[in-house]
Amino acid sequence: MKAVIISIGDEILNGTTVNTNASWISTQIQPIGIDIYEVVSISDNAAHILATLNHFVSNVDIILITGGLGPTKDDITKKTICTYFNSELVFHPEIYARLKAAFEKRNIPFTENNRDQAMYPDNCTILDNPLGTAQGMWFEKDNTVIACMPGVPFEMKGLMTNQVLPKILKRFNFPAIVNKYFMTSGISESFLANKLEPLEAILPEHITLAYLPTPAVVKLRLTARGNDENQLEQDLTAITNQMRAILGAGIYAEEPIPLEQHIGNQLKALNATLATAESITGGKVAHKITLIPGSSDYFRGTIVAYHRSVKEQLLKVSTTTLDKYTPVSEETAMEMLDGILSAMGTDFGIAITGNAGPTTDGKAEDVGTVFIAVGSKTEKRVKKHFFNKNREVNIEYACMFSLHELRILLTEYLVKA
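Give just the one chain, in the form predicted on its own, as a structure.
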C-alpha cells in the first residue's frame, strides 16, 4: 500500500510556511500499514498540479493533497482538480447557508467570494469540515484514491482523523498490524540503541522497532505485521517484556502520550499540586502543562522571573545570592524553587534558570548552561545541564528536561506512597 503526500502552496516552497502537514500525515498513516512513497511540495500553478497528478495517479494507491482550497485567487486546487476530472463546479446551498450563519455568529462580514466555498466538483464526495470554510474532497480514479484537504493544520488534522482515515480503512484491505509503544525520557537515542541492540538483533522479520526522538523524550514503536492479529499480539508480548526489563525506570508510559500528560497523571495520583518559576524558558513549561485538558486540577500557575528584579521581589531570591553566584547558578535555582513553593503554596515546584544565548554578559555561565531545580518543601534537588549554542534549542531542552527531572521525583513519591 503506497501513498503520496502533495503539499500545494508557494508559501511552502519559499520557506514562509513550514510544511508540518506532511510530517503529521506520515505519522498517522504509516502505523496502519501505508508506506510513504513520496512527499512532494508544489507551487500554486495549475500546470504543475496537473502534471503531478498525472505522474502519480494509477501508480500509487492513495494521494493526500493539502492546500489551495481557500477563497483567495491563489487558491486554485479546486478548479484545477475539476479540470483533471473533467467535472464542473456545483453550488451547494446547504454549505453556503452554514458558512453564512457561521460568519454572522462571529460578526465577520460575509463577502461574496466566500460563495466559492460552497462550490464543489460534481463528481467528488464532499468531506465535511466543521472547523473551517473549505470542505474536503474525495475522488477515485484508476484504483487511486485522491483526498483533498485544506492547508490549515488544525483543519487538515480534523479532516484526516474524522473523515479521510475512516474512509481509507473502509476502502482498502489492510494486513493485521499491531503497534506497541514505549515512551522514555532522559535517555538519548544512541544510548537506547546501544541498550536494545541485542534485542533488535533477534527480532523476527515481521517485527520492526522505530526510534522517534524529540528533546528529552524518545518514543519507541514496535510494529508487527501479518495475517493473524492474535498471533501478532503474542509475538509482541515476549518482546515487550524484554524491553521493560532492559529499560526499567527509563520508561514513563506504554502509550504515545507526551511527558507533560504523564506528569499530570502522576500529580493526580498523588493528589498534589504544581507551580513553576521560569527564567530561561519564559513560561514555556507552564504552556506545555496547560495544553493538557484538566491541568487546572493540579497546576496552579507560574512566575516568569526573567529579570533579576522579579527573582528578588516575587521569588525572594536574595541579593547576596544573585551578586555572589549570578542569576545563572545552582544557588539561584534553589532559591527560585523555595520562592515558587512559598508563593503558590503548592506541593511541588520546578525552577529553571540558564543562559539561552547567543551571547553572555561576561559573568554568566557559558551559553547552553541550565540549572533545573525540582522538589517539594521536604525534598529538593538541582541539576546542571549543558545543552547547545542555539537559543531556541536550549529553551526547548530546558523545558523538557525540567519535566523529566520532575517525573523522576514524582515516581519516587509514588513508590513511597
Given for the second form:
Protein chains: 2
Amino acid sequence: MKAVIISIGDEILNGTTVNTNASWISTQIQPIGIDIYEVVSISDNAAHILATLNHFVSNVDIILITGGLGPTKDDITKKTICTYFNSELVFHPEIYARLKAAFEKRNIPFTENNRDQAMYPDNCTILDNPLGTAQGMWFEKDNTVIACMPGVPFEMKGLMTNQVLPKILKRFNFPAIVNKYFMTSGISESFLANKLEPLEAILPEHITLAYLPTPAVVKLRLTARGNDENQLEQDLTAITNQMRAILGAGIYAEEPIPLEQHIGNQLKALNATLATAESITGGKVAHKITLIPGSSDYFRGTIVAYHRSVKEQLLKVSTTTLDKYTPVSEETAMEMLDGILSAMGTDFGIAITGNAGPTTDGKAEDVGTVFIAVGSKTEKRVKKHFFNKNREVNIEYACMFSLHELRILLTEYLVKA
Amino acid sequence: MKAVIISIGDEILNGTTVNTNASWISTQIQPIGIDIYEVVSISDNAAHILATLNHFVSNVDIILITGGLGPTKDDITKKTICTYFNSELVFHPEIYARLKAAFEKRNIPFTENNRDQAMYPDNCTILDNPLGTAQGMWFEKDNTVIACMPGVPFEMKGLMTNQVLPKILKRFNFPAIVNKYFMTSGISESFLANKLEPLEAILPEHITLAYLPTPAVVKLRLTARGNDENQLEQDLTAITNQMRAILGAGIYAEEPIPLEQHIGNQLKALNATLATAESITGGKVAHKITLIPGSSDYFRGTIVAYHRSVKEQLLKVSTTTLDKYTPVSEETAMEMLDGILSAMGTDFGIAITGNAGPTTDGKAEDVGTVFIAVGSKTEKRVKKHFFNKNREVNIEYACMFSLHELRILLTEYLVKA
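Return one more block: the form predicted together with another copy of the chain, after the form predicted on its own shown previously.
Every chain and every other molecule in the complex is listed next, the one we just looked at coming first.
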C-alpha cells in the first residue's frame, strides 16, 4: 500500500511555512501499513497540480492533498480537481446555512465570498470539518483514493483523525499489522543498534525494526505484518520480551509518547510537583512541559536565571560559587537546584546552566558545555554534558537530556514507592 | 530560473524529522531570483533517486539535494549519483588525513567505514564542509547544476552559505534583482492587503509584492527584476516611500529579522533590560528571546508562574485579585507585571496569563482568552486577546503578540529618548 502526500501552497514553497503537516500525516499512516512513497510540495498552479496528479494517480493507492481550499483567489485546489475529474461545483445550501450561522454567532461579518465555501465538486464525498469553513473532499478513481484537506494544521488533523483515516481503513483490505513501540532515552542510536544487532539478525521476514531518533530520545518500532492479528501478537511476544531484557531501564514507555508526557505521568503517580531553573535553555524545558494538557497538576513554574543577578537573588546561588567556579559549573547547577526547590516549594527540580554558543564569556572550549542537575531535597545529582552543534540544537539537547535525567531519578522514586 | 529541492531520507518520509532544510533553502534562494518549482522528499532508494533526477534534470536549472551522505549503509546518495553520471568514486588522501586528524583531536576512535567519507565521484567538484565528515558535491550536466549536501541542518546551512550560493551566483547570469523587506507586526494579512490594494494595483509589471504571514508578524517583500540594479533601486524608491506612508508604525524593520531580534535591538538602543512573567506561554517568550545570540546583554530572566502559589509568592499577585478576578484577568496580568519588574529589577517587563485550552478551569468560553501586560515602572498597559486555535498555536500567538506589544511601547520610549 503506497501513499503520496501533496502539499499545495506558495507559503510552503517559499519557506514561510515549514511543512509540519506532511510529517504529521506520515506518523499517522505509516503505522497502519501504508508506505509513504513521496512527499511533494507545489505552488497554487493549476497546470502543476494537474501534472502532479497525473504523475501519481496510477502509481500509488492513496493521494493525500493539503492546502489551497480557502476562499481567496489563490486557492485553486477545488477548481483544479474539478478540471481533473471533469466534474462541476455544486452549491450545498445546508453547508451555507451552517457557515452563516457560525459567523453570526461569533459576530463576524459574513461576506459573500464565503459562498464559495459551500460549493463542492459533484463527484466527491464531503468530509465534515467542524473546525473551519473549508470541508474535506474524498474522491475515488479506479483503485486510487484522493483525499483533500485544508492546510491549516489543526483542521487537517481533525479531518485526518475523524474522517480520512477511518475511511481509508474501511476502503482498503489491509494486511493485519501490529506495531510495538519502545521509547528510549539517554542512549544513542548507534549504541542501541549495536545492542540490538543479534536480535535484528534473527528477526523473521515479516517483522521489521525501525529506529526513529530525535535528541536524547530514540523511538523503536517493531512492525509485524501478516494475515492474522492474533498470530502476529504471538509472534511478537518473544521478541518484545527480548527487547525489554536487552534495553532494560533504557525504555521509558511502550507507547509513542514524548518524554515530557511520561514525566508528567511519573509525577502524577508520585503525587509530586516539579519546577525548573533554567539558564542556557531560557525556559524551553518549561515550555515543553506546559505544552502537555493537564501539566498544571504537577508543574509549578520556572525561574529563568539568564543574568547572574537573577541566579544570586532569586535562586540564591552564592557570589563565591559564581566567582570561584563560574556560572557554567557543577557547583552553580547544584545551587540553582537548591534555589528552585526552595523558591517554588516543589518535590522535584531541574537546574540547567551552560554555554550554547556561538560566543563565549571567555574560553572558547566552553561552548557546548552544559551542567544539568536534577533532584529532590534529599537526593541530588549533577552531570556534565558537551554538545557540539549550533546554538539552537545545543539548547534542544540540553532540554531533552534534563528530562531524561529527571525520568531516571523519578523511576528510582517509583520503585521505592 | 527554476530550482527543485530534493530531500533524501527515510526519517523525513516517516515523519520523524520535519523537513526544515527545504524551507530554509527556499528562504535563501528565492530572494536572489530563483523560483522553487517543487520540494520533494523521497526515501534512500536508488531507483527512486534516479527516477527523480531524470524527471527534473531537463525541467529545472538547479537541483539541490540534501541527505544520504553519511557513512552507514542506508546512505546511498553518493553511489546513486555515480550510477546516474556513470562516474566512479575516487579516494582523496588529503580528505582522509584531515578527517582522521579531526577524530584524533576529539579522542573519537576512527573506524575504517569513515574511509568512505574520503571517496567522491570523479566528475564532481568537492565542496569543503568543515562542520562534518561528508563533503558537499557540485555537478553540472548540460545546463543544469546539481548540488549535494548532507542532511544535518547546520552542516547544510554552512555549505549553502559558503559554497553553493556563491557558486550559483557565479554560474548563472541572473537578471538584476532588488528585494525590499517590510516587517510588520500586529496587523492581519487581510487588513494589510486591503490597505495596500491601491498601491498593488499600480505596481509596474517588473515589481511584485509578496505577503509572508506568520503569527502576529507579516513579512512583506517587494521584488524588482530587470537589467540594471541602479535603475531598479530608483524604481523602488517611490514605492517604498508609499509603503512607509501607508503602513507607518506597523513596520518594525526593513530587513528580514524576527521580532525578538528587533526588540533586542530596541533594548540595546535604550540601554535597558527586560524580564518576563509567563503563565500560559510557559517560558516560550523567554526561549524565543534567548535564542538570539547576545540576548544576555539585555535579558535578565523569567518567572514562569504556572501554579497559583508562584503567582502569589514570587510575583506577589494578591490573593484578593486572584480570588475576585481569577488568574486569567486583566488585574492578574497587571500585578504579574509589577511583580516581575520588582523581582528582576529590570526596566521593562512582559506578563502573560490566559487559558490555552483544551480544558478550562471553569467556563468553556475562557479557552483562548489571553491577557498581555507590558510596561516599565512608569508606563503599564494591558490588552485582552482571544485566540481560537489549538493549545500549541494559541501559545505561539500569545508569545508573538506579547513581543508586538512590547515593541510598540519600546518605540514610544525611543521616540522620547
